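As a starting point, one isolated chain is supplied in structure tokens, in the form predicted on its own.
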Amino acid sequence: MNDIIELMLAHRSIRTYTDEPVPTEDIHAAVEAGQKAATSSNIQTYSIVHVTDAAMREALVSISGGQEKVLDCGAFFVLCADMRRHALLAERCGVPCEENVESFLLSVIDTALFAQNMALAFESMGWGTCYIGGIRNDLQAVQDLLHLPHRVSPLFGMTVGRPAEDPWPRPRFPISMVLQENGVMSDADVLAGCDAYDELMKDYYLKRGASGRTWCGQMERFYEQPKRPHLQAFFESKGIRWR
């Protein structure tokens, strides 16, 4: 064990913040740390928008389903997959810049790795963070609000601020459920592992005042219907081709 691992193991999503702003120097330090994440072939296909305008933040609260922490946090960011600079380079050189599933995956992976490095850096400085997938409720509205150009695609948001809560850490699967050797476990073992995890989560749900709730039941409801089916058309409008 070392300080970095202890910091990572202590992670919790923070959803309630004080009104303390995040200093510019802390933001720059966290972004620079984010840039040190791995990036495929050094393509660096990400951009981050620091949203400081209060009206824009209020609009993003609505887009994200009423998540008031988007407005209340010390800093809010929208993280984007960004292929624009590569397209501009290709246009200048007179060569095509085609996007397909692979290039889209690279952009998403790059952005996620960057964001997680950035979040860890913020947490090392005592700030709390929370990812906001709710902006995908209406990415067209996010694009219009932030005036994002073609080939710059918003993916998710991130709140950052001084924690005003001390939530219980949420248990994860035991290592045996995710670390497997030379293959993966049988379907029966997966289901048995999920049932065992439900037992582990009972205490967590009880502490949160959600007695009787189960992780398996939550997942069953989560995947009953497709999520945000409009996203395919949005990303196609940004130049992605599923081939």
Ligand SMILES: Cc1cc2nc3c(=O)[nH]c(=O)nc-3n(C[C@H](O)[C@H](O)[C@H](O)COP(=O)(O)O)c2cc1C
Contents of the next structure:
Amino acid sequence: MNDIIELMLAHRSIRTYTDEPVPTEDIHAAVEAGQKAATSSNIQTYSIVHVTDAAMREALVSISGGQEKVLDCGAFFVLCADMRRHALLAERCGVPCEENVESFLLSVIDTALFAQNMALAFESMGWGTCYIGGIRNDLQAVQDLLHLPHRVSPLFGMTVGRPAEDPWPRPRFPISMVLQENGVMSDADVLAGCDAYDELMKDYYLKRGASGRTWCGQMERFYEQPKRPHLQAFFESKGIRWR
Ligand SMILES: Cc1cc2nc3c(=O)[nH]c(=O)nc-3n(C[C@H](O)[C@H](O)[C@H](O)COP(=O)(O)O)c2cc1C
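Here we have the form predicted on its own; I need the corresponding form predicted in complex with the ligand.
Zooming out: every chain and molecule, the one shown earlier first.
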């Protein structure tokens, strides 16, 4: 164990903030730390939009399904897969810029690695964070609001601010569910592991005043309907080709 691992193990998403703003120095430090995440072939296919305009933040609350923390937090960011730089460079020297599933994955993976390094850096400075996937309710609206150009695609948001709550950390699976040797476990062991996780989660749900809830029950319903089916058309409009 060391200080960095302890910080990582103490993570919990923060959804209620004081009105303390996040200083520019801390934002720069966290973004630079984010940039030091590994990036496929050093392509660095991401951009981050710091949304400081109150009216824009209010619009993002609404897009995200009424998540007031988007307005109330000390700083709000929209993280974007940015495939524009390569396209501009290709155009400038007259070569094709082929986008497909691989290039889309590269930019999403790069953005996620950047974001998680950045979140960890904020947490190391005492700030709380919460990812906001809710912006994907309407990416076209996010794009219009932020005037994002072709090939720059918003993926998720992140709230940052001084925590005004101290939530219980949410337990994860036992390590045996995710760390496996030379292959992965049988279906029967997966199901037994999920039931064992529910036992672990009982206490957590009880503390949160949600006794009776189970993780298995939530997951059974999670994929019942296809999630945000409009996203494929949106990403195609941004230049992504699936083959
Ligand atoms: C990509 C992504 C999108 C998320 N979107 C939201 C969101 O829109 N609103 C929210 O309150 N939490 C959101 N979360 C936070 C997760 O619910 C949270 O990380 C998860 O339940 C585990 O809890 P913990 O972070 O407290 O350990 C998101 C997390 C990720 C990684």
